[in-house]
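Only one chain is included here, represented as structure tokens and corresponding to the form predicted on its own.
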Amino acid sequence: MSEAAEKKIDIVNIEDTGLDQGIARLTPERIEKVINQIIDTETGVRLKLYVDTCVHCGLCSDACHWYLSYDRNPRFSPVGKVRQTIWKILERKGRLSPAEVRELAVVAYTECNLCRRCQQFCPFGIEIAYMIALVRRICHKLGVTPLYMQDTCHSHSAALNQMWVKEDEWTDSLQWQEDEARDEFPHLRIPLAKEGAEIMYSVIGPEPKFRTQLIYQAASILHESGVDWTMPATPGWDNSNMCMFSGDAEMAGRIVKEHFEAALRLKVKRIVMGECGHAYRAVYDVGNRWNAWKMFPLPVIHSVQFFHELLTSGRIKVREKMPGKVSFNDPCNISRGMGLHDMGRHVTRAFCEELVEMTPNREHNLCCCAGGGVINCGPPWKKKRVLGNSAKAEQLRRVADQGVSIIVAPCHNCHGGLDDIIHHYNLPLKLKFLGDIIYEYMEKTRAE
């Protein structure tokens, strides 16, 4: 099927339990207390200045891969998107009917990935990934959210973490980790629960459920760097925060404050966040807001800092270069949120033997598609995502046209996009991780 012909398909009336079954419990009553209720205790000046301030020009449409890539049907432009939710629960004082609030759901959960490239187009500067991550605040306190994305927050509410990983399931995997590790260094140990150490690692829930070698790449340059590091053996290790983007304010509280707690009950001095981006932007963006902090109990940092650090520091030493092209994929939340990007291709200069820069890039860089939770609202949604980013698989078919063979993604969520996009539309490209290069290239003088 050409790509034209799969585009025709019905993008919006897909079948998906969690909306579906959540619309079906709804009353026009409802709605319209949930909503007002959110508006008039949950909102101020700022909703209101953004509202009052857009004058519907429309510039933030090319800012929006789903816009470039749906052959810029106006219903995918950022404004677009707020005339379809959130001006109209405001012109219609919240009175929807349960087929609207689904039509809202599609919109905030399944078009809009929070990337906010949109507000570096804007005039004024406006953030609509806000006003969509409000609306996504609405549906779920009417209980109408993706039915995968919702098990992964039912999870986080079980269990700590998103993956439904038991407690003695994370310790035994560090555990087999370490084993596989000592076979390479012998005197490699991935500390559990050690108390007073400089460092405390967190990952997110992925990598003991699926990529469990990252964790044997970051115990690997620990060793080597000769830092002094622990993991938790407590709920708190796993840093990742789907509730932030389901619209669950409380429990993405909970956890950000369990992820700093742990850090906390073991005296660390630091935390060492995993190759995440929106785990990052959870805990250092927004989980201070939403525990009311004015500033985070003690420093945490993403693991492109640390490895800046690590490197410029003498700590890891590059072996040899890895041979051969490779581009640098700017995750929105440490790029365009934290402005992380030099720190990121210092990195990779040091370790890759040529870096091509993908075009645009750094803060005005295109979106995998899958971070803000798209990529977990699961399987019912994903052709719709991946065809909604042609836009980035131009881009990277343009550095694979000039030779590029491996793209540096450090990000779960890009790694995610990324790959579902390099397969559908067939592109020459692999992905890595800095962890990886890290790993494969580094002195290792403490292995056999």
Contents of the next structure:
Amino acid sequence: MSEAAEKKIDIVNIEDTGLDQGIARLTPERIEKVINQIIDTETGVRLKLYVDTCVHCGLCSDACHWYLSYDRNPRFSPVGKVRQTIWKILERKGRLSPAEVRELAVVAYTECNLCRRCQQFCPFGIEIAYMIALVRRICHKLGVTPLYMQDTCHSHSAALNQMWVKEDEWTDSLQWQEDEARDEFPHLRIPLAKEGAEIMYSVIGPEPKFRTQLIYQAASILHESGVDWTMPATPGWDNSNMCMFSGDAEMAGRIVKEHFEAALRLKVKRIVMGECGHAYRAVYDVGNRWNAWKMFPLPVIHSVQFFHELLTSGRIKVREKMPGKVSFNDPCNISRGMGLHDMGRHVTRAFCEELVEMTPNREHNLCCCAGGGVINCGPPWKKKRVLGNSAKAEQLRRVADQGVSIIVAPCHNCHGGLDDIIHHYNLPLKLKFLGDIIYEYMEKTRAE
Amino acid sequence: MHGFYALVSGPLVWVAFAVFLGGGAWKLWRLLSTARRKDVFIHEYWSWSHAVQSYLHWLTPFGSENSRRQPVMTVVTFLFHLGVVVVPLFTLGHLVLLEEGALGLSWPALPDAVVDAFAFVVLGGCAYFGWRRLALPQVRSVTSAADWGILALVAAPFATGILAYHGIGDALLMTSLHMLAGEVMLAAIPFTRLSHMFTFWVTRGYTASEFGSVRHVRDW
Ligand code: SF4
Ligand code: SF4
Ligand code: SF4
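For comparison with the form predicted on its own, please write out the form predicted in complex with the partner chain.
Let us now look at the entire complex, which starts with that chain.
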């Protein structure tokens, strides 16, 4: 019996004001009109190809951590999620009731992390995540989105960052961290809006809001390595993108455009992003395409790539290795999403005494269940999400049993998701970013 | 009876081939040309080298991560698909008809016993797929009448072929039914899920391109 059944948790009827108020405004006519408009004008060959080619073999099922974690309940198999959403939409030609739209939203927003593991397991390479994202697009257009996620999207629209950070709060946070860091590195600066710098460093909204320590650490690493860098003083500093998860493609595109424009205004040579998987996905896979850029207008690299570069070029050096055993959690958006798993391991090995692999790993990793916006659906959905990744908990427990005490995860979402899992399943593990470890164990030649 | 035989061994053969080839070509052409207008990603990100590597991995048994996790399914699917292609193309009877018919060309046939064995493998494969559809909840929940339909569509020519070859039932009737079943299957390919025979190359190749050249990872 699954944990959900044991604890009598109703995973079907979860209240969410965003969804409930959203469907209260719907009429059957509007539902039909919006759905068909999107199917006719925004989809083309891929949807048809995927729906017509899928042979209903169920081979994608084992890829999904939701399916594995909920006792192989077909409701959670990838093709099962398509059956409950896209097939229904197409068979009924958009004639759905408001209650059925709510069901679409529950499946699409809260039961799929868009992690694309199933695509890697399907013999035809069918992209389930594309179809689930399409369902989200429909729900967004119908105004049926989870409350917490929508709040972050509103923040993106109003303030161009995810956390309602005002412009002066942003620069204040940077100056405060600069101040703090100068106790350790007397000459450290966080160069604000320095034109022509080599690198623009960008972060996600939560960093100035409540993880300012990460800005301190990044500034220390950048300072120690002696690179010429800057951070923007204008909007565009936040590289996160919740709108790409809510289905608000227009805003998702605008966020990415603003991000690149901030860099272009500063005339930097490239952008380095903090350790966030989904933010990275937004620039190379989603927002760039919305803006009709095949890749990006100027180079963008993820922190993992940047740390690897600093290490191999000798700009940062290892003072001593972090004692004990660590394991590396592959964030889907940079491992399966960008092939950075080897670089991540290279840096981890350089700074840590021993790296113990968890399986499955690398590009076949299991998702942390936070990604794809699922964690951003907020508290109402937390329990279901945590129970939806007992598969990851087992994986973590296996490495803990081998003596691992620290999980390295170069992704903000993964931290959120894994943190919840570690607490719920009582695992003796701590989480670290690569930046945490580098900051602590690098040689600090410029410190006092 | 002879009229029926004349029909299925004459004009219907041509109709079936025309529908199969014409329908398949039309389907692919329409997909790819619509993609140019409405789904530019497919053409824009297409990378032949990644596509070909991916085809090879997915067509080789145990060449992909998932196929190693599903050993029985992997062996069955591989033999089944091999049978579906080999039996029609290398049966002596088919080749004789082909040469005597308008095509006028031929290639070496496989021994009858081998082809016969393959036909049984195909039927066995159909039975296995049917079993999966009934027994595995994740497959049963996505199975519809059409899925049973295509299974029957594929099984029919092989079953009737076996009966005809082994002289079970009236020879002329069995042969005629066999021909009819084969023609129906062939003509149905472009218009049913069997079209995965054509679309596999597009979906697989496109996914391989996105994984390989955009995201720099394997898709197998
Ligand atoms: S969570 Fe990942 S594996 Fe599961 S259906 Fe979504 S994309 Fe596929
Ligand atoms: S998506 Fe792929 S693996 Fe899943 S049922 Fe369809 S064809 Fe099979
Ligand atoms: S949160 Fe981490 S593991 Fe999960 S989808 Fe994002 S990158 Fe993947």
